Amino acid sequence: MPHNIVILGGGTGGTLTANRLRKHYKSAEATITVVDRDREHVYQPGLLFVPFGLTRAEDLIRPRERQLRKGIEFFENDVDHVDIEGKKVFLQDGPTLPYDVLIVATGARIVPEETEGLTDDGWNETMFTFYDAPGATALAKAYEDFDGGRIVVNVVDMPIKCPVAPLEFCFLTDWYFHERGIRDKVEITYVTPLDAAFTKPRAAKALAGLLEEKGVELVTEFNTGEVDGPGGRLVSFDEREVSFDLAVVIPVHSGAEFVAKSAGLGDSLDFVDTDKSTLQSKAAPEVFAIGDAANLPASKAGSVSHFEGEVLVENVVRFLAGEQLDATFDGHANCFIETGFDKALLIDFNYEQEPVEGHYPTKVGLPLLKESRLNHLGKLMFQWFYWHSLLPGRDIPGIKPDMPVGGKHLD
């Protein structure tokens, strides 16, 4: 009988990885479904720029289904929730699927009306996100139309998607502003409940020094208790004020609706609880996770799905063998930064090591922590890279999962 591989989610961590594992496993050895809520995958890096008017939200996204291999079944469906101890996974309206493994890679879910007033008399007016492609979309709108005042980007809560964005925003709304020749006339705030400008000290010198450079100013150790759209304020926990007049807005993020609804799947933001160097769940052996759904210690960005890719399908392989599973897994993560006037800063880290200056990925390679066209050019290329190398689940020759060592400056 063929192995029965399930995976939740098809975005970039589920689509990568049921690709590795189609390559891996012939048809008659292994049954690969996978189930996403709609056919929609979203470039999600992408969607910093539509604000900007420097792409369209229609332009980052393309089917799923054509993003997956020849011989993987797939699923539009809600999960309803899974069952730990009889290994099945129930659709809110199609079959049950029963699994001997299952990959949760369902990502992680904006939930602004977790905020009080975020959604309110506001919202998509004077209060936005760009977090989602309605969002982005709307926002643009709003940027095109401004004419002057006070701009505040707010952080409401860690953990989310792509840590470094907010501030990439703040870099190109400075740049934008700039361009349309009224930047004079407006004032930007970076807002997080962070006691820096970033979670790595050393990066967060150097994003807080070019905070400081494009005139933004830094607020910190900020936690959002409020949003009030008509009277234009955040407002904390600890009663502090933030004013603005267009608030752009990181909501707090969680896992998938349905881990709350299977028991032992999960923590208290609904993130699968897992093993930070297998990947393998801690609820049950033949359940494993990947990307923004587990709640590992490192960053939720699309090039820690692809590190994670690997190791997860390596140890799937493994798991399904009866063999010992490969802990090996790093928390290897690296980001570009885009800084504004075609620069980009990169950053290169794990669990353990912090972003530190060099190069990318050997010592002939893209400049560390500091800005350059040449990172510029490489955020841009990545959308190429995303569509035809990470999803397909090809090996890149030079880039291994774990964090490379050579061209850094170590202390």
Contents of the next structure:
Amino acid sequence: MPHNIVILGGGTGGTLTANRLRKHYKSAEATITVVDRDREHVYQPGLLFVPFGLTRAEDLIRPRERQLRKGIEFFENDVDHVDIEGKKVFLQDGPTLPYDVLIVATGARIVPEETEGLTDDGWNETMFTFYDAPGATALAKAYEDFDGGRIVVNVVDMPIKCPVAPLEFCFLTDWYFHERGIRDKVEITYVTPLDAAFTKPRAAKALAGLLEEKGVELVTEFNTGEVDGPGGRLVSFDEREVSFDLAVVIPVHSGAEFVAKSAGLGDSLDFVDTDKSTLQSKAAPEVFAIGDAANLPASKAGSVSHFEGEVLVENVVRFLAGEQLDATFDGHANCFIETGFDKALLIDFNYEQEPVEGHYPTKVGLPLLKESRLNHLGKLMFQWFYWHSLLPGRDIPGIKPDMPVGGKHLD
Amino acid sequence: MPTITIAEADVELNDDGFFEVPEQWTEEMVPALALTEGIQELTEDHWTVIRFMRKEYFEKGTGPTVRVLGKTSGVTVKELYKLFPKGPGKVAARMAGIPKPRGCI
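Right, the form predicted alone is done, so what does the form predicted in complex with its partner chain look like?
Every chain and every other molecule in the complex is listed next, the one we just looked at coming first.
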């Protein structure tokens, strides 16, 4: 009997895992099934560029099925719940899928309706988000029409996907209105619940310096309780206010809805309770999680899913062979931070090591925590790597899952 | 790291006032800790939150964020801010004798 592997979610983590497993197992050894609620695979890092007219949402979308290798079955269906004890996935409108191994890769979703006022009057008129394709597209139109006033970029609460994206959004906003010749008519304010510009001290310092340099005001420890579109103000739970003409809000995130309906699988935000070194879920040994769906103390970022992929596939293979798991995932994340004017920073870090200066992956690589044109080109080129190398499950030469230390300036 | 005496016991705090050693905390310390946070009257709801924070910390290795507290402690986020006006996440963690909640990466 072939092993029966079911993967929920056909995004970054689900696709690259399915493809790596398909390469490893012959079809007689394992059946691999991917389930997703829709057929559109979005290159999510590209959404950042949509509001500035640098790309269009439709250019970031490809069919999910086409990213999967031959011999992988694809179901377009909503998951209702997982019966962890019975080892079965119940779809909302389709067959019940029994599994020997289940991989949860259903990502994180934005929940704007959890914040008072955010989806009321003014949603997609004066209050926007760029965290999905329709939002990013609506914001592009609003930016085109904006001819001056106060823009706030607000992170409601952590965790969010790609924690650097809101900062990149501020930098690009500065650049965009410079290009349009009306930067002096636009005030930009970054409002965050954190006590600094970013979560990690050395990067936070560098990024706060850049915000200042670009004339972006920084408001910290602001826990947004209400977004009032008609009144044009953010109100915090401790009753502070920040006024705006246009708000770009990063709503709170949760895991997939079926996680809440699958007893024992998720935490209070519906992210899968997951061992941070092996990627095995805490609910059952045959259940694993990858990417944003897992509640690891790591960034929710595509690079993390990419680095997790190798460890996850190794562990699925070991589990099915009855062997001990490999506990080596180190929380490695690697993010380009677009800073405008054709430049970008790069940060590289893991569970233990915060981002520092130096070069990646070795001493002759890309500069870390420092603006450069090379990093900007790296960011743009990455989209090609994503479709042609990362998703098919090919190894990128010189890029390993473990965080490299060779080029870093460590104390 | 400063060592101070609360309810006749020595405790080690970090520069932001969080306990370095959560095991040094006792319930007897809470009224004194509340005063340092500007909270004059301790209600049963304060205790619900404080006990919940400690339970979460010892089970999960970090205290909950305000959003998680609002979803799971039985006290809504708005009520949490009434109980701990200077910010429930940090203030309740200091009063519960646990480190600053990590919450975010």
